[in-house]
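Single chain ahead, by itself, as structure tokens, in the form predicted alone.
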Amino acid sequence: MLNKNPSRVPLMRFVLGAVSVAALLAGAPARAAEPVQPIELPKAVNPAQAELGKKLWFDPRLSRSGFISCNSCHNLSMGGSDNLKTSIGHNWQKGPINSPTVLNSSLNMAQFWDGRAEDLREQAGGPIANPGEMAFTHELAVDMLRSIPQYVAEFKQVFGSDKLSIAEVTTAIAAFEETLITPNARFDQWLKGDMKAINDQELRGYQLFKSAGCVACHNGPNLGGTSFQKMGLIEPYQTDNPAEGRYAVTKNDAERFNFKVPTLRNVELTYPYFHDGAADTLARAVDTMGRIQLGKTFSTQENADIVAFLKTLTGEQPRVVLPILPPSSDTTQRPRPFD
């Protein structure tokens, strides 16, 4: 069941990590009671929307600019991230949060640091029509898309009629993310009872990362993604980031300041860290984390022993061979980078 009560931080933070390393080396049975479970291969989505999604997906005519794609603040070859602080938008434009990596995205509860997308179809129209984004709209996306008769063809070919909407645009792009899975990490391995798949190091960091209550909020296949939790549990987190959390979507005072907590797969590649993008590494990361959620001060040992296992939560990163994208006609408007 989603935890949804960003002032409730579950019980399991309590009673997870009695599991002694003895018992964990017994094999795959015990594993099968861990707070972390496998990724699982790409669940089965529609080969033809998601080959749509993908020419989507690269395709910097969908911005006003013609220049930024929904690729260049999720980078597929970096984690599907862009590891920058905050994102680059239209006219060079600071964004206002750090880019969450898309990778595994399917796996939340919600879309955005707050939570306002409920899912990837409407996240997905989101940063289109964004003037710090894109800066495009959905009415000039479609006629942008409209112009180009071998999109027109494969819209018709994919979805069954002439109808081309930003309905039909999301529904593509949300089909190739749902295929952006990551799985086989090391520690995946190691919970399908390789018991060599990780060292005593990475154990270590493991047992302490469920000793010290990280597992609260950072379980299931996606070790985040399915709740809201306030930043700076135990004390105030200092940032000159304004973004509020959940509080900017509910205007519930309660659930000021309260993000997503964010998956840990692949975290490695994903720096820098938390929704200001304020930790520039793991090490950082780990430190704070222990003071303002947990109100523990971990040794430079117990530090190095967590960040050694969120370094096995690396997966498979996606095989994307790059689209060649249709040519635009003599009507596709053409790029406005510089206004």
Given for the second form:
Number of protein chains: 2
Amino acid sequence: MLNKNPSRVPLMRFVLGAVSVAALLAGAPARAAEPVQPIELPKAVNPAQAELGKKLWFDPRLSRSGFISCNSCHNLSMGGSDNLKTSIGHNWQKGPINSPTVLNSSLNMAQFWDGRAEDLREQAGGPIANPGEMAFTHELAVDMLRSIPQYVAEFKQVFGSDKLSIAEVTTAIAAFEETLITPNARFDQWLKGDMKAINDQELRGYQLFKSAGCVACHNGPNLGGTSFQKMGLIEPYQTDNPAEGRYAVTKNDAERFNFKVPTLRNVELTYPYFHDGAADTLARAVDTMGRIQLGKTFSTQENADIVAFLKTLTGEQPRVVLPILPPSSDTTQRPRPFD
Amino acid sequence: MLNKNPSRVPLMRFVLGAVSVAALLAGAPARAAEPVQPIELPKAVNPAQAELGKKLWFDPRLSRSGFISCNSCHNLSMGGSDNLKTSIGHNWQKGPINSPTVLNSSLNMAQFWDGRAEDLREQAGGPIANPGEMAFTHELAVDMLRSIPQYVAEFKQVFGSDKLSIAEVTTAIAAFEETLITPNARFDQWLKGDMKAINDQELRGYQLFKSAGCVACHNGPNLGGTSFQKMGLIEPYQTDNPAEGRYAVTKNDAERFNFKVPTLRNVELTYPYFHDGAADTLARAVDTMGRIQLGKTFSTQENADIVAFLKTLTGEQPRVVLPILPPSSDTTQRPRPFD
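I would like to compare: after the form predicted alone, may I see the structure of the form predicted together with another copy of the chain?
Every chain and every other molecule in the complex is listed next, the one we just looked at coming first.
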């Protein structure tokens, strides 16, 4: 399912493929034929790497100001997002795009809205060096870490080597991110056979979600993250956000305004919606998606049913004990947020 | 010891008073006559209030931008401070003063560097409404909370009433802050009779800390927080920071540049030092304090001994499980960080 070029695959073939592969992989659970699969906790994360990665995740010293950490825009108290239309970067710069959730992001075929990073490791280096986000450089970030004896010792212990470069930094951050899985949503319980886990309205919403065609793109265990799709397939999407989507990566005109389909897991927590953050509420997001992607106008009741279903996708949030960061040493370069 | 006007008490009488009261209160521990007492975990915090307060502590929706929370400037991963010279406020405004640690702050006789808040409850309302910090209003903060059913229910459960005002908000935040005590530093172990808990250099440093006179102001369980003192007692302090200290509150000329003596607990983690954040390292802070407060120039060895002692004051940091914040409802006013 991690097809790197799904936009080249005819839509219906892709959907049918996802369904049948899912049925095959899932063995024989209660609902093996559903186009959505339960999410499971990751099995193979290196715990020492993830623990180091957690420190880095929360460490604002990876930014030029000493004020912005990964968690600033992917806040684990708020569904792994910042709940802002677009994010706030260094020197209060207005970010270009809505911050996607980090939760379950390891299940996406690629990272960023335009998929320009192949995986979490590649993604993790981006914001650190982006002048509009953390505004640092990889070199200065690594210098900072190397100046702190506790970090040096922990990198050595975790990676079994004295090498401390941006590769180890992003590997550790990615390992932490791989732990950020949200299992056991009520919908997962239903998928696994607990008929009482969702109510009649939520079930109606799911049935409509399938029959109306939402599931064509929002499928798989992450209900998304498996394809790029055009924003405004049936009707043009009106926005003043200049993002061009997949085109920015491929320079292929056919992929203009193609964005990675976002996950719907925990969507109750990750407002506002769309790459431009224009939809404040789930009701509005469902309405817009129906019209511009499917050519459908949902009735008030239908909209409410789908929203009710979407709220069953809120899983158990990661239980994160706040790390205690190793203090800077006398030789650590001090942040200069106002220079 | 919570004398509200300690600056009116002659210095030596105050110090002797602190020692004898401490000896009295402490029963008969191993070192009852020391001017510093071990720090103990609080006994009487209301756990439900503190749990609600923890959510509020981490909730950036208490700021106008939706980006700044209490934890932004009093980061519990970094000794309860932001490790910046002065803090970053709404719209990247440069703060006027160094962010004091929240750790053990319930032990201070008053809050803020100039003591303008009597207690943690009074303090907690300050940054929310300060145009240079969170830049919100109490009314809008309360409106936000009232628009979120989970918050409304939790306030009702915790306070046993439908009343949800800034008073309940600050009461809950203060209850959480009261849990942020850092017991069992190596120095506390030594105070309680474990002779091996600190080494010879650290003990020399403590002895010099006492004999040189540091302890005249940095005493009690929090090694500070018990008096206002003039910054630059013997020699004027050179700074371009315009803060006037206690004078700003009392308009009494004699209290110009009088600041609350900061705690030295966890001082290894709470750099940079002084109200203007001008001292990047403990070595520099000790040197400056010796000269301008005591008229003493410590030798390199003496300075290193005192710094070694100060590092024994790092206690067990609070183990904080990151709260999951209740999501905004459809009627919650959205933050407008760039308006």
